[in-house]
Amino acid sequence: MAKLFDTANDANSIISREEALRPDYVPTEALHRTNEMETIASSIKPMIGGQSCSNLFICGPTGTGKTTCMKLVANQLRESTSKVIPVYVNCWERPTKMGVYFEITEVLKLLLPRRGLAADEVFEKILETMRRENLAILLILDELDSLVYKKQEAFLYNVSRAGAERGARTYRW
């Protein structure tokens, strides 16, 4: 028989980077993305400022790179500014108000307890943290079906309109 893993790291292997094929892989660029990734960030660009921007939806078929785009995109935001914190959940992962949540404070690094705190008085903690710390959050929901389909639509009324009802300028989801 023959020695199956002395190939192991063959330069013949069909697959010449594997990390690519992971589902946290984020490509270093998005070809033929440019205008999209552009236009995304001339819509968060007001939040570097201090100012509130628009609500942004993006759709379109599977596979066409609009996650690709925004995690690029978020990570040159990170790069550019350490008062615009990006917030990246995947909704089919974390499909509740609460899971959202947990997701801003792990960004943000607070410390609360997994269970025993109520959903208004976590979102109110993290809204406390931007407060303190002068930090807008550019909250990307990915898969934002998940949500709706979990009857959360609520949760992302009240999202949206943080900023607006806490009157507060630096509130930015």
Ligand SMILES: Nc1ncnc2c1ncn2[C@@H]1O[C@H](COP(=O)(O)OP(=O)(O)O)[C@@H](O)[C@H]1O
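This structure is a prediction, so every number in the text was calculated from the model and none was measured. Take the two forms, superpose them, and find the largest set of C-alpha atoms that agree within 1.5 Å; that set is the rigid core. Numbering follows the first chain given and starts at 1. What changes on going to the form predicted together with the named molecule:
Superposition on the rigid core between the two forms places the CA atom of Glu18 2 Å or more away from its counterpart.
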Contents of the next structure:
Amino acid sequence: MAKLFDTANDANSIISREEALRPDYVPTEALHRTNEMETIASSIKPMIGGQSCSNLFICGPTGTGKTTCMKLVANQLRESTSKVIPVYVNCWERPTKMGVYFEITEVLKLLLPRRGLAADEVFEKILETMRRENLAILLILDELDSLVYKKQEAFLYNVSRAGAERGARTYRW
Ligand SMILES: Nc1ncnc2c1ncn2[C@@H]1O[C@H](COP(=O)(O)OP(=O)(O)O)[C@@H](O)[C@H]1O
Ligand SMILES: [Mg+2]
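In place of the form predicted on its own, the structure of the form predicted together with the named molecule is requested.
Let us now look at the entire complex, which starts with that chain.
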């Protein structure tokens, strides 16, 4: 019988870099997307200067690099400033507002009881932390349509207006 776990022949595989086929793979650069990445970055830039920025809606065919570009922009943002925190959420995996808030609390390292808090209380804790630590959050909602399928439009409305109404999107040095 063939050796099922023999790795000696792996080098002859027709796939040279299997990790590139994984769903969470992020290449080190996005090819032919300079303009798109500059446009994304320029809409985020005001946040670095302590100003609010407009919500950015990115759409396009599957597999054209939307997720990749956002992740690469987020990586560069993390390297440039500690005052604007990118939080990436795949809304297929987290299709409720609590799920999105949970991702934010994870990134902010907020210690909250996993049970017992209402979503609005969690949101309030997030805003409190942002005000106290003078932080802005760049919330990246990937696969946003799944929030709509799950009837989370009210959440989308609230979160998109959080900065304007609650003073959470701006920060001071
Ligand atoms: N411009 C690009 N340069 C390099 N790799 C890319 C590019 N666009 C897509 N890919 C690769 O194709 C796959 C799908 O891209 P993804 O960013 O998930 O597309 P989308 O979010 O638009 O559906 C990813 O593994 C990514 O590495
Ligand atoms: Mg995508």
